[in-house]
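Just the one chain here, the form predicted on its own, laid out as structure tokens.
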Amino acid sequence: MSDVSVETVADTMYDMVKEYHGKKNLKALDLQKAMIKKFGDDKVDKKMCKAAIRQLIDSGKCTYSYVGGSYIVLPPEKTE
């Protein structure tokens, strides 16, 4: 289906979180469709995001927070 890999769309996430922390709390459908725009819906689809995500929380490089609603960020020692 796609020459690009779970890590690869795991990286892009990072850096968008990276980007966006303290300035908008990214859900997870953000990143998905953020993805998908990026790289081609013939290229990522849900499934792999969400092996992303997975990959991302898994690793520590991003956490969930629950703040009126479920949202990936950074974690706490990372926002230095």
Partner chain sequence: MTEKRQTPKLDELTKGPWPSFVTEMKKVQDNPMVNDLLGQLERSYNEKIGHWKHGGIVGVMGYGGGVIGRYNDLPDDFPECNEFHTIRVNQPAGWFYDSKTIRKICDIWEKRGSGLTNFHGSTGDMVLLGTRTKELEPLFSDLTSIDFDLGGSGSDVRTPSCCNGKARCEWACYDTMKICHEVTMHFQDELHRPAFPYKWKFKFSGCANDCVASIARSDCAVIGTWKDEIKIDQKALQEHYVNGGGVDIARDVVNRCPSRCMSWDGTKLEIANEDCVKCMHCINVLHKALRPGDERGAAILIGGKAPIIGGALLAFTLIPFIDIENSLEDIYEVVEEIWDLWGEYGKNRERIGEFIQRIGLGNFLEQVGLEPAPEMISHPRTNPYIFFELDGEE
Given for the second form:
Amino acid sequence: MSDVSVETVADTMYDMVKEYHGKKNLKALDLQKAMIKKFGDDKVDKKMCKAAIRQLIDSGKCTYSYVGGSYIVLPPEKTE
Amino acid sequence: MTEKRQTPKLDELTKGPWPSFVTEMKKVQDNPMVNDLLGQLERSYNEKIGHWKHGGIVGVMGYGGGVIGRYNDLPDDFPECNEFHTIRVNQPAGWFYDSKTIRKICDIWEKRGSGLTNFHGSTGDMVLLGTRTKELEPLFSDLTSIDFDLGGSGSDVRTPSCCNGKARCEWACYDTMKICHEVTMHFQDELHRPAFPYKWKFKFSGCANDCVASIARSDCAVIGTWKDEIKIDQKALQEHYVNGGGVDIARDVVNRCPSRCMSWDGTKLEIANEDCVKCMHCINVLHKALRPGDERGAAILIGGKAPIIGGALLAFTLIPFIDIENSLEDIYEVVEEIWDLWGEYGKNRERIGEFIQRIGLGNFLEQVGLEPAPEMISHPRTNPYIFFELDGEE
Amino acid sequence: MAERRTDIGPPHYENFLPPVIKKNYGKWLDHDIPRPGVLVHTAESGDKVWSVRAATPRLASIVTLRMFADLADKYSDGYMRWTSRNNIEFLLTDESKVDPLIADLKKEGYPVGGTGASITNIVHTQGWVHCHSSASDASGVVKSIMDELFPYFESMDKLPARLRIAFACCLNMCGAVHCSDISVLAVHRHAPKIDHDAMSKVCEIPSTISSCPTGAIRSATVDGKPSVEVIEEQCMYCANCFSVCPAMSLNDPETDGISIWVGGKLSNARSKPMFSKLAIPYLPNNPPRWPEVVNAVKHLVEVYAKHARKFERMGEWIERIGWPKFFDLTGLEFTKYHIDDFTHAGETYNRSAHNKIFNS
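What would the structure be for the form predicted together with its partner chain, given that what you showed me was the form predicted on its own?
Expanding to the full complex; the earlier chain stays at the top.
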């Protein structure tokens, strides 16, 4: 597989989180499904999506939130 | 510090023989956070309403679980407990501690928070009750420096818990503490980084007495059981339970057996083991004479939960018997199959028990690659509305 | 600065096992309860360990935890453990230390008991101490009930079987009270009050609407702003919407209160596990001592203790005598609220002619 890198997946996820900010909270699974749909399951799998999410969170570009369920969102300071 | 909050209503609860949570709070009232917490709680007692707000985005770097954000709605009146977040700390299996460790935890919590705890929370975690956002990272660092990590919260694997099993119980049919610890370590990523439709709880009980309430309170309950015969020591039976011992064997044991598999002629107890459902009652009562068999393992039950939202469910048998201590890899495989399916089709806030009811147990089994078995149901369907699949039929 | 550690999990339990436990791990033979609050386990090796069980209020200060650590050093080689019901246990190898430990625990205010056919600690939730959706306090109700039921904690000869009580301060049931002999459950009885100003800022309207299990929430425009409205007759006060949307609080000092449920069990011993069933739909919140709730629980315990047979849990007793007799013996009013009207309600009707006809 993988002429798509984890970084590319992470960047694409980040754009999606930004696009949906204020409209819909996205769960890890929403991001995963969207990426597999976008890049194709021969290019991107569950593991890569997990790694990409971890990159987004560990770098501080995104953070987890909880509203009756866990979501991946922009950190509060970036949304002011 | 500011003036000590007066709490006449709460003071009523320092009286009486049962240990008092108010007394606990007063023991650390010198902490300004606790002083304001007492003031706020007294206000709730007067107004009959809570003063905590809903959540908030707080946590430690990289984790989505383990910290519950909590703010009050009276920041002007009780500023010191305006930020009062909860930290869930993963307890050691079986809730065993030594004094050195308890003191280290106390020292950290004195420095970083309110000094109030729950030993333990409902799921099993050690709960540190009340700290500020700025303390979260230093607190996490302090905790990991003494080898503690955070527990779960949100849509993740919640902190697993277990009974004390082989550590101090003759009925443990498998090593609950070992399995609980291994499962906790195996699913660290799933525990700290929420990626499910909703929470997933594991609980491990060594026998059907189920001291950690796994059947009611976990999505995956592992309950110890055995395959072979109940071991009877007829001599001990005579010695301890005939003519004394406070037990009427016929009335209290044989007649209370749910599978009617026992007989007692006044001298000899016989058990038709093929009919025994391993409920534990006879062993509980005649504990000096009866023991679980030697071929021990566990049943895996799925789908227990409290009412929100589709109603309360007890877990049901998915695997009636497995040699759990030698089959953990198989369990991981099944569990991950289930998570994949639930992740793909589960709705937000839908627990696995509700999900299975929605899609149907038959479909669920097919999807996760398990064969239907009569142990999974209390009886076959009574309605004739069968979805026949004619493809592939001769 | 030291490297940041993550994903290390809990410390290994073996670090905290007393030597006698390590030595006899998996080799226990039998146990007895020589007196309330004391278990003695005998191993195949002949070793014995005395476990002394004391009550705690679950909410523990570091002052108390340090005191427990000191007691552990003095009596049990520095080791202690907690039970699944928030009691603390000290594991002793020297029988002569049992009495002095019990005396020290009592002096500090932590009584010993909760074994065998007793009422042990009440598992409970956070309540007004720390929760945003609570319909009552938790610790205060628990303390008030246990003060009253204290004789049942310190004894093992007053009840036919163990009796487990649980408390939850809203339907989320962090304390999972749905399978206890007596469940005390705080309830909201009013549809959510919608904060229309906050709605569009803090909530996703579509997910708020879809969170409602009865379809009682629909979108609405209020003062030109997008929001929701609730069809009040359709609301069953589950607060699932509040969990996903902070602008839908159900907390209400006038109408919040407490319900009481009976006959649940989760052990598989004898009968299968059972849910608790509604006994009293509503009692008022009356802090600081909740006398109505305390009296109701005490009454249920006393009626059960008087009528149940040995080894019968509350639910098993009620199954034997039947619900009509239960309402008769307890004098509780049976109302339309007791009849299920949720998803599987029809399964709870008595579809038979089996009735015990009796004069009450």
